[in-house]
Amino acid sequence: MINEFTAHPNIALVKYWGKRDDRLRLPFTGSLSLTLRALRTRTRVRAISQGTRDRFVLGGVPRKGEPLARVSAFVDLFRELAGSNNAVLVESWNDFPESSGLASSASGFAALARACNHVFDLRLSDRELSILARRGSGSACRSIFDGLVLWSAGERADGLDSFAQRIEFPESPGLALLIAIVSEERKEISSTQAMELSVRSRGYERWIRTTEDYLERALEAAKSGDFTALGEVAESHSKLLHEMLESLDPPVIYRTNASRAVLSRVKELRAAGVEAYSTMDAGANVCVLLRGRDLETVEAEISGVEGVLRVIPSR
């Protein structure tokens, strides 16, 4: 029997942005995401014939180069740790668009550690998946775990302290996303290419006080259940971002004239009453964070804007 595993992207509130140690994925500061139940990777992991090379398919497609490096790379973590030499043949399915802007790497790297867990028999933690994830994908330590999800930075050199757990948001009002698709090509410039730029520059030491300031701000509002507050600091810290990146020599853009007319029709909403937060994270998509109760007027709004493929409602 072949178990099928499945993680959510999640889309962060408060962004992760910069590594202080690129193999580790250790960020500079801590992150705070809500995990996207819509949207889903579904992975596969089987056991083959020792001596054989590991196999990747991704959404039917055999992968080979980068890609399947980079995934085997990860499974090694496993096998170390199993003290296995089988190869492995990986099969994953994303039911959104990959290199988008929704963090694919960040819950088909979860999905994979599960996986990975299940088929090397090894019986690890949450929050050891959370660490081992991070070493695929930095935002895939975060899409281990449901909800509203903290991503400690960390101090240490090995990165044992850095791991992400779910924190409790009161039930009421609810939180939602509801993500606005504006565009499903593939990203010129990954997320990983824009980071290193943005470490490179003059104003990223801003950034990191900054980032941290927006976090504990993020983390009162969160546990005291303030809506207002979470939703301003999360809108807030997407703009700084791309405010930063196209600042960039030369310039990284992502919002798009559809990004922007959405942008600004949340705003239009919050004027006339509705509590709506956009942010987006490395892409041209939006996503427009809401109480649960008011999703469905949000959503017959932004389906109305122009240059919006479609949308997609995440309770």
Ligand code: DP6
Contents of the next structure:
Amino acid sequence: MINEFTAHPNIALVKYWGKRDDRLRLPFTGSLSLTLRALRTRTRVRAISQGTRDRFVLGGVPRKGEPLARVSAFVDLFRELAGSNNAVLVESWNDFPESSGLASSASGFAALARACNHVFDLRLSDRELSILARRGSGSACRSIFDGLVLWSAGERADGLDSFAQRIEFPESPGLALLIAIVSEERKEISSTQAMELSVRSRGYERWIRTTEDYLERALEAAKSGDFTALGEVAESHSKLLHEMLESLDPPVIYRTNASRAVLSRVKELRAAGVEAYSTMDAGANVCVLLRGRDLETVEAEISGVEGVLRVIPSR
Ligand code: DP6
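Now that the form predicted on its own has been shown, please provide the structure of the form predicted in complex with the named molecule.
Every chain and every other molecule in the complex is listed next, the one we just looked at coming first.
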């Protein structure tokens, strides 16, 4: 449909976890992700008569309070650039569960950035859109791009060097992902909140150094097309994140019994010679990183794990 903009969620292989500037959503470290082509957010924005307030309708349901305020504040960034004070109607649809660790805010703000770019006729580049999308939700800056995507932390206080870009992975038959849905419920604690708790915790400085080291290894692996090394880094970084979260006081627990069952099955698959690696964002669902040619085998295996509601393959 005309004036409808799409973006996909992404799953981090090396996670963004913690902000050095909360308002500008500037991260302490860089991060690396894969865009999930199989899932998407569609968004339409249109100007409504001046003087009225913004409206936000998600999945056909009008939203008020915090969700509307967050969308409105984001649209303000575009209004400011365009010198406009038009109120807007934002309509958005996700074809996957929200707030269950599948980064609906990432695809949401990336699609919204594209739609605002259009409605305010700003003609911004993808890099500029990435910088703006970051202000909505950090990980959204990566959802501007397809494939394997690097978000560089940047150093500037204004955040103009903190954006994402696509990097090539020279391997055929390519990377694939399988998402094991084990919960469609809203998570109890948002990534933003859990991140703030982590940044204030004692182990956080070490987390920064570890993540920098992991990112370097992941980028080397990507450059040389080393799937094994990339998978190992991803699985291990995710494990560290969830261990750190579970050791907070009070603990933040995203892994459920069903998530753990999927994590174990992935290990068993590897032991049986099928190279697959697991990673989880801030939610109970599990993403499995694999080679495209193994997708069917892994899909059959993971679908059979107890507690898995459904699986979504994404090439
Ligand atoms: C675990 O981008 O949702 O998915 O910037 O506070 O909106 P805010 O956080 P968000 O956090 C994503 C956290 C993560 C890791 C990642 O995507 O890199």
